[in-house]
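Coming up is one lone chain in structure tokens, specifically the form predicted on its own.
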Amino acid sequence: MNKTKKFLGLGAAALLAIGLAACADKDDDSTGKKDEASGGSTTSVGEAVDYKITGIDPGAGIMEATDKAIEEYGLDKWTVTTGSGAAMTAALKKAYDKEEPIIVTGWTPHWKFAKFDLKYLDDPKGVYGGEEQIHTIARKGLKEDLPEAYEILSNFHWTEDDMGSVMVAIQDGTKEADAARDWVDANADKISEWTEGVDSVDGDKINLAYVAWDSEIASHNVIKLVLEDMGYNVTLTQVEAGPLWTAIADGSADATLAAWLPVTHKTYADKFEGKFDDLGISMEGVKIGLVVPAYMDINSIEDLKE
């Protein structure tokens, strides 16, 4: 009887060992790939994220570029979810906190690069283009109707660090207008460059349109205060990219600081060519593409085919 108990004990131990080995074999790491040292097969990044790229609003140029990337790279199994910029960053934070795999549409400048350790996937086919610029564009006739505002908007230029400080402050809980005011008050020299030689006005109205990207929320709240300090009555109107360009072209909005060129908003720039004035570049060296947490073992869009 003692021998029987001993035999059963050894059998239970063996079964337990087999069970633990099976569990270990199923345990994938945070990159979506199984530990190759175990000798098991690998799980692709696509399988780990259900072949899903987390996107933003469907009218954004980055979404059009992502649809093109799926086609150009032959990612037949992949889809792009639509939503808002806020929904995208919420999904990113949730995955990042758990060190889970996720792929999102991303752009810089954006506060998420200051909060999380992220990287762009290489784009060897150049679907997302190289470095872009953010342009300020205005409706036809603004120069004649509101020459002071036109001059200030033409002079507007700041850096990624400038914008980033406003975006991070907002994400940390500061109200948008307060974060903008803090930056304006701390950067009097830069503001004076934008307004040098420009006369104040007495309540002239101006309507600025913008998309709900964190970068554009920052820039439009700053320029709103600058224009108000010069005597303007400023209205900010939030729309998606398509309606934004339409509003500038048909004159229902006066200007926007949110024209990303030459790739992100190329479709709209081509469509409305000749129906808007380009006042110049407000920021250089911006970028769009597919972004993943740095802990993921993937470096190129081409790797998504695996």
Contents of the next structure:
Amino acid sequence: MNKTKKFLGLGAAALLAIGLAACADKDDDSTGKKDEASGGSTTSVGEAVDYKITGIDPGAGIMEATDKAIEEYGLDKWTVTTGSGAAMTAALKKAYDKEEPIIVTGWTPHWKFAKFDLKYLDDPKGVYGGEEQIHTIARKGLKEDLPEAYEILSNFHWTEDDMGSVMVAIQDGTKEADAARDWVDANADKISEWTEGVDSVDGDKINLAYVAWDSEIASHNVIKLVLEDMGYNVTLTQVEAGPLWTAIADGSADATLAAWLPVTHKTYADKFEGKFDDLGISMEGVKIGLVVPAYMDINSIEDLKE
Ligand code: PBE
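So that was the form predicted on its own. Now I'd like the form predicted in complex with 1,1-dimethyl-prolinium, please.
Okay, now the whole complex, with that chain kicking things off.
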């Protein structure tokens, strides 16, 4: 089942309606690649976006994959800009509101699919992998030092709709902690599955590290509350992706919910092999790739060569 569609369908019907209404207004000519038959000058997608893919933070796995895509698809004129998840979505919104072409490094789950009508570019060479999974990883020794937290973190799993509802609430202006609290309060049954039979503790400290990607902001704020409700004193430490994996490997952070595998963070997982515990999968069927507004008339990464 197409997870993006599922997220749209179940997660944010009202937002989708707004998205579709906006979409119906789109002018077919504003595709970034003018129709040759219309007699106008032909602008390639590359020319229209100055041969730039709008990227995120340099340590993200999707940035490494995009460098590889540029090489493997022979996109010699192209570069990927660096920034952040927030800068990428701001650029996407700006272009979308003006129906201008833009190509971003994108991933699912993400609220942008609920707010904008977007599509992934096909990746026939499979550079971005297929279905990815989000793993929870911890430092060596956490199991012995904080066994209750280790068990809760191992049990933690949720769906794209769960994460989507937290992400959309944050995007709509709810404070991160409040959006997480609302979800936790509404999902006591799920949380009791993760905590069932686990003893509560008395203020033990745990340090969770994460990167400021919208998906990970949502998951870490939720698990923080779950662990706090079990008696933990939780610190969330925001870092870049490289330092995140290093912190787990050297033990300066206890755990993270931000490990995307098998492709996205393969370089980090290989580099630190044997230096972290994989506590399992919290979400299946996630995805990374190049994402464009649906009004652009390109469908494949190969179309960027033109
Ligand atoms: N992301 C979100 C991350 C993993 C989670 C896709 C931006 C990355 O590319 O490393």
